[in-house]
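Taking the form predicted on its own, here's one chain by itself in structure tokens.
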Amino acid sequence: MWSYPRVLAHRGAGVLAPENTLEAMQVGWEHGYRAVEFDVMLSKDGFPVLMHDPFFGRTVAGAGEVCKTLAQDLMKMDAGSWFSPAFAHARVPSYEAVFRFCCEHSIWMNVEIKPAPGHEQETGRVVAEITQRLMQVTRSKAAAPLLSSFSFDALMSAKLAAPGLARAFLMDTITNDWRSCLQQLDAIALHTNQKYLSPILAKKVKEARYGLFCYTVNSPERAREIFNWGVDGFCTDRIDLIPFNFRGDKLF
């Protein structure tokens, strides 16, 4: 049901570095983390890059959209100054560059497929195909990546393109059709917002023999609580407060 690390660095390094950058992956690794979650979106020319928001303005300055910008232009954009002048050199990275970095450092990846509106199927297919190709040409001691998404269509497309890759369905709140969605996607896990999870819902998911993963847990106390409910893992922004080898009962 869940054979992966239990604690992941959210978007690379949480609050310690600009999200979804190579610099964030480096900071997470320096803090001992060997498991990360990050977002992948397609450029105008169908090239996968790390990005959470479909529009510029938060982590990348200016106006515009990721899906309407060529990859070569995206990867020149400043993705770090918004966070701190110390990261002014950070740029929007390609998925392949981050994948290779993680493989070289034995970092396990939860790859969230984050399609821009209207690009769900294409994004799922491209990310799955490239993930499968990169797995064949790189070596890593970490387990194969897990693909996740809020988009049912993106995950279904990923399933058709690379059925051998593990998938997890993301739901902000767990709706009544969760089991049907997981079955259709042949997913191994349900990922959900820890704010809306309850012991009863957690028990139902675990009794159905699915992995259960939460976002975003930022205190050891909350982590212990949901672990006691049967949650298998979570991602955190506070890699400075929650060590990578946190198990819930004690800190190692």
Second form
Amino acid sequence: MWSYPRVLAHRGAGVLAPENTLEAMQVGWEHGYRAVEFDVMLSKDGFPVLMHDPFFGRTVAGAGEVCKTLAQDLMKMDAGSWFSPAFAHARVPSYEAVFRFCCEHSIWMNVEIKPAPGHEQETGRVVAEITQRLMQVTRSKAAAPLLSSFSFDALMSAKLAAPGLARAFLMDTITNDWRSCLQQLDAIALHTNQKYLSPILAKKVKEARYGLFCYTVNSPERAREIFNWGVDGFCTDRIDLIPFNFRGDKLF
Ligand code: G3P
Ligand code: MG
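Alongside the form predicted on its own that was just displayed, please also present the structure of the form predicted together with ligand G3P.
All chains and molecules follow, beginning with the one already shown.
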């Protein structure tokens, strides 16, 4: 059900570095983290880069859209100054560069497919294909990445393109159709917002023999609580408060 690390650094290093950058991966690694979640989106020319928002303005300056900008231009953009001047050198990284960094540093990846609106199927397909190719060329001995997405269509495309790669469906709130979605996607896990999870829902997911993963858990107390509900893993923004080897006091 869940054969992966239990604690992941959200977007690279959570609040300690600019999200979705190589610099964040480095900071996470320096804090002892060996598992990471990050977001992947396609450029105008169909090239996967790490990015959370489809529009510029928050982590990169200016106005514009990721899906209307060429990869070569995206990768010149300053993705660190918004966070602090110390990271002004950080650029938007390619998925390939981050994948290679993670392989070299033995960091396990939860790759969140984050399609720009209207690009769901293409994004799912491309991320799955490139993941498969990178696994072959890097000959990584680490566990294969887990692909996740809020987009059912993106995950379905990923399934068609690379059926052998594990998938997880992201649901902010767990709606009544969760089983059917997981079944159709042939997914191994449900990823959900810890804010809306209850012990009863957690029990149902675990009884159905799916992995259960939460975002974003930022205190050891909450981590302990949801582990006791049967949650298998979570990502955190507070890699300074929750150590990578945190296990809580699992009672069963
Ligand atoms: O993959 C878990 C979490 O990252 C989902 O939310 O908005 O941070 O990508 P978001
Ligand atoms: Mg994410």
